[in-house]
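This document opens with one chain alone, in structure tokens, the form predicted on its own.
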Amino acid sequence: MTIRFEKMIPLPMLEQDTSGSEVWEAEALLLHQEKRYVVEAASGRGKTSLLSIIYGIRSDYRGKVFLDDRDLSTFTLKDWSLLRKEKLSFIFQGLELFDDLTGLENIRLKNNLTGYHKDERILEMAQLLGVDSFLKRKAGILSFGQQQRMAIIRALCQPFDFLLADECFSHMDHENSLRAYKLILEECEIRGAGLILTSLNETGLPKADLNLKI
């Protein structure tokens, strides 16, 4: 799979100085699978409005963005159903836990749909993570850290061609940063799939195929 963007730009960045941007200020930017890219920016930039505008949940935005060499703007309900089944997972910032399920049941609402991982590969990824222990209590009561590993290791409960992950480390400390990512890369070779991590700060992690300034 290539992601492109032709001139594109999110409406409310319209309004904001964009000057410098490799994104917003690009007449086009191909992407590509089994690729890693790093877009580093400060709050307000549109890092998750570029991920949300590739993952379909927003459209306010000028220019085109085409996956395959198809218009986003062609796509159905349908459409999107499939592609976000097969083809993309998103680790959202707001993680999208529900609080009263274990750690355990908010990976298995997305493993049961998919079939991808045993139970056996997820208790390993868990124990990974430094978060096995943790499977059985309800997501509310975990620390942010905690639930973004839980996401992460839901996130990766599917195929995908590209992960988008948004600033999925924030609230983890190097190490787990470092062990996360390691997992993330992994479970990318195995599928050949590209990845696209946004991040407030320098992640401290290894370098990507592309840094992005936005």
Contents of the next structure:
Amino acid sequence: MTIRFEKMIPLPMLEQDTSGSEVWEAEALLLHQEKRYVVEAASGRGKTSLLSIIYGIRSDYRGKVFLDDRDLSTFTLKDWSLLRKEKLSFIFQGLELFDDLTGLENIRLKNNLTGYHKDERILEMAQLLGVDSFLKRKAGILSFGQQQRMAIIRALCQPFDFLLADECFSHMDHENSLRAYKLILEECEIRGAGLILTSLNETGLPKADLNLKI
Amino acid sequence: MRLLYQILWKDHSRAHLLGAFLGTLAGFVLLLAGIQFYMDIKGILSDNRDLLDPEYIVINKKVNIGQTLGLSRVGFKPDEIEEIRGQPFADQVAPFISNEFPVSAYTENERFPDFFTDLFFEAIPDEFIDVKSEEWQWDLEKGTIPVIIPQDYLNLYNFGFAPSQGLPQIPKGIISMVNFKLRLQGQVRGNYDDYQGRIVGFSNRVNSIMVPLDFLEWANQKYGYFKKSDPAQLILVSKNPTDPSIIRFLEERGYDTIREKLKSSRMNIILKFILSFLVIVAAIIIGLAFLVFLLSLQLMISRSSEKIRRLNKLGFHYREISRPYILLLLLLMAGITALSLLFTSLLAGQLHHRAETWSMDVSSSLHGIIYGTALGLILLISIANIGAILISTKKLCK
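Now the other one: the form predicted together with its partner chain, given that the block above is the form predicted on its own.
Let's see the whole complex now, leading with the same chain.
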């Protein structure tokens, strides 16, 4: 899958100074599936907007966005729900976990929809990220860092061409971030999928293919 | 998707849904019971008329001593007929025509005892007659004269005469099979013809021996020699039989009618009115309960709107998100259908039991229309609600 922007800019960004941005100032921008992109910037530069527009949960933009040469504005609700099950996965900055469900139930909610992973693999991933002992706890009482890891595992429970990760390590220590990043890269590798990862600041993570200045 | 149900059912308002459930159930029982009893009572009064059907009233002049002595005539004069025609309650008026020649009937059949009697005929236009039969046609070629006699005559025989004389009772079907001869006699001696007679129906409306109008007109032409008399009876159609001015008018003019019949048909109308009222009240209750249903489901959806948006972000289609609401709705609807049919049939059983002691025939099982009404309404409510659920979940999705 390719993602292509043509003079695309979110409407709220029009009032801001976007000079020097490789995203908002670009005539056209093409993102390839085999690449890993890291978008690092201070808050308010439109990182979340970028991912949300690609994911179809925001449509307040000027210009055009194409997924595989198809204009986003022509996608129906059905297209979007298929896309979110099979082509695009999102690790939300706000996590979007259900507080009343346990960590495991939150993960299963997505996995039941896609039938992608076996229970053993879910457990394995949770072990890798050090949250296996919290799987049976309600998501609402977990720490934000633990919740972030649940959200990462959930996002990996589906096929995708692009993984959109929005500041997904913000509440993890360096060591945990590295482990999570490693898992994400592995899972992307298996799918041959691209990654767009946003971050507030220098993550100190191993180099991405491309750093986009936004 | 047990988890989906777990997430979305959490935000239901038990009180609202219970209220809507009970309200709809009450409305349904009231409506179904109303229809059930309406069907029963319609059967009991068995004149197969609807509430809005017009009333047919047969009127005649009161017989007084003057008529017995031959000082005054019993018939309606043309100007009197015109006066009745001009009354606001009279939508149609038709005089009875009678035979102007002697008629007699006799049997010539081994299976029945011999029998001979003088007879009279009367005729009114077909549209005033409550018996609809294909045999009700005069055809000179066939030579069979169809006759309608009052239901009362048959009752008189079956329940009065036959038991007292040790004779067998005769059901309607058998009477229609009896062949008898009708002799129409002209003025000149020896000028008579015999025709085949057949009873084709029993009237609850007209207390007379009826033959088709075209036959009587033809026969009067051919055999008639009596002095033409004014019609002794009139039939009038009133769209508003409850109008008290009818009775007032009849009393003022000294006309008579079968009061009891008027009264019973009025009772019939009142009963039907009460039942109709019941059905209307039930419809209003169901309508309100339906609204409560709609609103509680919508409230449930809007309480869950954050969750629905979240599920949508995770890739759920709005139809998948609607499923828990639709299932909940259908479960409640199924409950309402089952319980309302159960309660209605219990009520019907009760009424059947009571009615037996009054020797009235009330069916103990539900009429087919009850099932039809229940299912139709449930379907209607469900479809409307499902539509609303789909619309409001769709609105929350991107």
